[in-house]
Every structure is written in structure tokens, then in C-alpha cells.
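Just one chain is shown here, as C-alpha cells, and it is the form predicted on its own.
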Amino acid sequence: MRKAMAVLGTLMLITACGGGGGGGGTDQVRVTLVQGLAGEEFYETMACGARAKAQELGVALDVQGPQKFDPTLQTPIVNSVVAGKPDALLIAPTDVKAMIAPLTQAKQQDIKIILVDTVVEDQSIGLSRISTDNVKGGAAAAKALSEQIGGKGKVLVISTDPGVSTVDARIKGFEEEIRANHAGVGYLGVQYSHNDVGEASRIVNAALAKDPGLAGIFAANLNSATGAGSALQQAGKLGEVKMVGFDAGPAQVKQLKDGVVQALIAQLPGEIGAKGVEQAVAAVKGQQVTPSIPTDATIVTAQNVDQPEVRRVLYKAGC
């Protein structure tokens, strides 16, 4: 008798940690959500989405990601996901190249793969791609920069890294929408701030050290963005400066209202983690599945950040 309850309690505990599905029985689809930085706002609000829809489709989620934007800290995680031989994966690859051996090991397992706002070169890998236009978003920012800087001065770029497939798109389409259309407008080029706040901070310190003339500035990500607007808030440039930054977690919003930033593109990561959760279990079923999902942005200013279709953009730190 004692075996027996100490084993129905190792049944009950599993049951307990089975995930952030809302259903049950042994065909539960279990899905893992690797983020490409955990706590960074735009993941987990993805989370939020993926986890309020796993919830209304019955589906175990776990979600997991590494501590910095980097693929040697998210490969060990994709391995040990794979060792547990969910039946998705949902991924923000961290790297173009660097993530396709992992991620190969988890399509040889036939561990059905989506991949999450940002991709991997091998177009073999992830039945379903989601993300923001950003090539389109890219271009957003250019002429909304060039607007606020009266269409002349120089201008600066703050991304991640080269390899990040996203911020690559977004670069792509800022450049190629200042080239053909802002004839007054000086591109200094780009400088990447490793996603890390205190880098891009002491980009921007340096780049009005050395050119005081600086007029913009786009951030091409939201850490990129926060470092970039302490930078000028310390520098004493806020307003002289002018900022465009991508995303919209709650610090971009604080910097949008202060007049530290001049506009924001945000992203629809909750729809994009809650469609990663749908084609996943399309995936799963043998159901027709996506390959290519476009998602929308949507463009923040001071004067319309209150209203209530553009808060339900903003980014959180939580669900």
C-alpha cells in the first residue's frame, strides 16, 4: 500500500508540472518556446501569447531561454530541450549560421520546428516563419527619422550583431529607404551595441564626442534603444537629438513620453508567439501548416501612445 501511494504521488507531482497547457490526456501536444533572451520584454510578452494560447488549445508549454542574446549560451538549451523530445520547438534563433546545427538535431529527432521572429539561413529548418516585416519596419524608421530631423543631418544606426537576422532586415530597409529618398540626410552607418544597454550608452557617447553634429539616431532593438536614450538624456541632447527606436517595452515608453525618443515601431510578439503555438500543433496534427507569417508594427508617437488600440501594442514584463 505504501508503494502504491508513493508512486500515485510521483503521478499526481508530474501531472502538477506538466507545462502551461489548459488540457490533459496522454495526446497533450508538448511544446517548448526557447526565447532568444529571457526577461528581455519583447519574450515575454511572446510568452504571454504563446502561454495564453497554449492554454486555450490544451497544449503543455514550457519556455525557456538564456540569459544574453547570445548562441553559445542558447545552444546548450536547444540540446537539453531536444533530450526531452517535446513535440515542437518554438526558437528565436540568437545567430543565422551558429543555430543550424543544433536546430538540425532537433529536425532529425522529427521534433516539429517554428521559428519565432528571428531565423536561420538553412530554409530546410522551421515548418513555419513568423515575424515582423522588418525590412518594412526598417524603412518606417528611416522616414520617420528623416521627418523629425527636417530631412538633413547625420544619422546613426545602433543594432545587435551582424548574423541576427531581424536587425539585419531592419537595417536593410532604413538604408535602402534613406539612399533612395532622403538626399539630405548622411548615413554614418552602423555600430553594434551586442544587446547590451551599457554598450550602446557608450556608443552614442562617443559618436557625439566625436561628431557633434549628430542630428539622429535609429535603435535598431529595445536594448539598443534604452542605452542609446540614457546616452542623450546624460548628454544633455534630449530633443536637439532625435531618436527613432524599434520596440516597445515599458522603458522606450518612458523614454517616448519624457521626449527622450521621438517615435517607437512595435512589434505584435503576443501574436507571434500565439501563431508559433498554433502552427506548432498544426505541425504536430498533420495539419496544414504556414510557412511564412508576416506579422504587423505599428508606429508610436507621444501623441498617440494613450490610445487604447496602441497601448494594447506595448510590450510587458509579464503575464
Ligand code: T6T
The other form holds:
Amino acid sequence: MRKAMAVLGTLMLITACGGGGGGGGTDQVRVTLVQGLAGEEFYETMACGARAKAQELGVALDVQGPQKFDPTLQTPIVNSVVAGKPDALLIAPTDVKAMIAPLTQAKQQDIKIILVDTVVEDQSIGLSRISTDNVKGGAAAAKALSEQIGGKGKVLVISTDPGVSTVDARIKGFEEEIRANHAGVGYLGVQYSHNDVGEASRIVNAALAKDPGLAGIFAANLNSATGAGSALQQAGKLGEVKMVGFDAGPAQVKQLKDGVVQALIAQLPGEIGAKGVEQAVAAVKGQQVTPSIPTDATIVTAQNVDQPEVRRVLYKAGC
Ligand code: T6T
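Having seen the form predicted on its own, I'd like the form predicted in complex with the ligand now, please.
Full assembly next; the chain just shown is listed first.
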């Protein structure tokens, strides 16, 4: 896990832009990106990277996303996209099972599917799968948290929902690392926030009340971390209960600088978006497509957060 990296681009919610041909000549490749959650900094930064690459390659890119990280909201969006027959679809499926049916429809329409960030269980869906190595990321979070608590004490994990491939992989990496190399750390298991900031706060408040000896928290994604952090802040547990959070949105970076959280695992959503457009164009043009592309991540701490190469990986709400 490199200490520092650099990638990023720009973004819009639902727009279309084209390069070269201006106005979408017939041979212009048309791509739609369906985010996991519209307006959330991870996916907005991803859309930035995709848009910059689309501009470079003269691709007409349309970006859409549900208002909640929820397959029942993402499915109708996919269905309407499929009806519009783009050449390719970049998507972060919000559930490993529930999104198989709508994506199978897209595949049957010969729309080239590229999975960005999350995946579905059906391995035949997705010509390319581009994502952070989340098991590795979860293990890195375990090492960082164990270091923060001196290798002893009870730790809790907060995730979004079971069935989200990325956070499930982070939990797997975290648990395996704790079990294998941190005998002094007591594992209290995982609780689910349903990607709701308020729910994450409620979970932490209940955990603190139930177990004043709680030493550490691993929050497996942006909203879980933001909620867990504000609960620690309100409970006056700054630095007393250590926390490591996945992602690096503006709220999390502020919590890092305020000493609420001790380390963040920043992904490269911009790079995932850019590589997604590249793979989509290759697929549409019948060129070589790379089935699996793992992207890197950076451990961000109060010590390195202002270093230029780290600042570049912090997520943005807009471009
Ligand atoms: O952690 C990211 C993303 O990788 C995950 O799949 C869902 O949650 C985020 O979008 C952050 O909220």
C-alpha cells in the first residue's frame, strides 16, 4: 500500500458531452456511467475522472445515479439507460445479487458492461472489473487500527449493508488480518449502518454505552465513517477511542485534522472512472479489454494529509 499516489479529473450529475465530432456523430461512442450514489464524493470524483477521459477520447458520456445506495432505486435507472441503447454502460452495482437481472437485460441488448468499484456475483457480467483491492485495504485498516490501540483492546466494525461487494471484501481483509496477526485485539464483529450517517452514529453511541472499554472502530466506507466520527466527537472520546475510516471525503478529512479519526484509506475513484471509459471504448471497438484492474489506495494521516501528492487523492464534491 503506497504512502502516496496522484490521479483525478472533473464531473456533472446528468449531462452529455462529446469530443471531436461536436453533437454526437453516428460513430461517436456513447457511454453511460451509473453511480452507486449520486452526489456522494467518491462517485462524484469517479465521474470527474470518467469525464476527463471521455473528453480526451471524444466519447459522449452521460452520468446518472440513484439518490440512495439502493438496488430498488438503481434498477429503474439501468432499465431506462438500456432503453436508450448506449454503446457501453459503466456501473457500480449496489447489490451483488439484486443487480444481476437488470444487467443481464443490458448484456442481452449487446451493451458493453464495465463494472466500476462494486461487482455482481454473476462472473459473466462485466467485460472489465475495475476496483480498489478491498481485501488488501481492509487488512491495511486492521494493521493501522491495531497500531493505534497498541495491539490490545476491543474493536468494532461498521459497514453499510451485506451484499455490497466492496465493503464485504474490506471486512474480510480486516477480520483475517486481526485473527492472523493481532492476538491482543478483541473483535466485537460488524454492525450495519445502511449507508446512513445517523445510523452509524446511533451504532457507536450504543456500543459506547454497552462497552465503555471499546478501544477502536473501523468504519468501512465514507458515510459509516462520517457518522461514527461525529458520535465519538459528541461523546468526547477524541483520541480515546481510535478510528480508521475507508474513503477520504471532505467531512472525513476535517475529522482527521480534528483528531476524531487517526487514519483514512483513500481510494482512487478518479482513476477507476478514467480506466472505465478506456475499457468501454476498447470493448465497443472490439479491441483488447482487461478483465480485472485493481487500483491502489493511500493511507492518509494527519502527518501526510497536506503533502501535495496526498492532497491530490482526496475526494471532491465537484470538479
Ligand atoms: O467506499 C465507497 C465505495 O467504494 C463503496 O463501494 C460504497 O461506498 C463508497 O461509495 C463510500 O460511501
